[in-house]
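One chain comes next, on its own, written as structure tokens: the form predicted on its own.
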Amino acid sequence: MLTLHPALRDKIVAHARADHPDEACGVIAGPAGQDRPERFIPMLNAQRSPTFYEFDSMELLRVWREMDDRDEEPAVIYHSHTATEAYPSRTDISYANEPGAHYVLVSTRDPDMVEFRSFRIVDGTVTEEEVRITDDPPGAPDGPGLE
């Protein structure tokens, strides 16, 4: 289960409105081993593709350097869908390198709609899982990432 703040939530569902019709993506880091989801990371789509999305090498080094010092690691990977559902694509299943992470989707197909799905993905195989949106704040008792 995906347990996640509702800021971080509206986080990833703003930067993929704002960025479509290109597919947005990013990160939310958190401590290393904690399944705790805190640090919202938008990154740049290098396509620039309403169909296709693929982060920046350099970005991409610079953000998991980052989350390195900082004793952290992909809590969560998210992008978003143009026009299809918010379901893992073949090529999203194919590029899915983090077995420990959630793998978000937002589909922006329709805007008056929230499509937020999250997904383990554990060579190749996918996993839908549940979303628990909660006020709670991270590391508290219950809070996110704590199951």
Second form
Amino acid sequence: MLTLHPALRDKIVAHARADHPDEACGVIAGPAGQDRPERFIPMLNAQRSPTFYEFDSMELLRVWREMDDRDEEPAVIYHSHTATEAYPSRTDISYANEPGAHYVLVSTRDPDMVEFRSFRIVDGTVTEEEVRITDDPPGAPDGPGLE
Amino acid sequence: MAIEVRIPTILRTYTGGAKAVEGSGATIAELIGDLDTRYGGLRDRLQDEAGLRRFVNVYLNDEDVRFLGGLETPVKDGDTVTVLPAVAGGAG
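Having looked at the form predicted on its own, could you now put up the form predicted in complex with its partner chain?
Every chain and every other molecule in the complex is listed next, the one we just looked at coming first.
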């Protein structure tokens, strides 16, 4: 199960809407080993594409180092699909390299309704999980927000 | 003296769980070859016939080696090499 503060859910959705029709992507970091997504980090989609995303390689290095220094891990890796459902594609599955992360997918295909789902992707196997949006227990987001 | 190589979570099965290992060589290719003698299978995860795998990023200190010389990028003792899988995907 993914437990997420409502403010973090809203930031993911806002990022996905802002970058539509291109796919948006990013990370929510949390203390290592605690499965607690806290710090919102929107990433640049280096591909700027409606059908593909890839973290910019230099930004990836900077953010991953920063997480390492802070003893954090990528608790959530999110991206949007802009014309299809919020379910991992074959591409998503083949490039999923963080077996400990919650892979959040958002679909922005409907301008009025957002699909927000979470998955584990381990060794090519996708398992959907429940998403619980709650500010209790508090995991106050301290991310910089959307710039 | 040696070159420190930082290993991502997904590849630590090859290094017995180690986050960082040491290796030697004059280029990225030689360094990977050296690591492969001790951490068998690692090379295949990092490169294919064409060179570095498309969705694996290798950094020499603060630079992506793709923007340097790829596998032929020279390395020296005291350098740090970081391996990070690309974070990528999409509707396709």
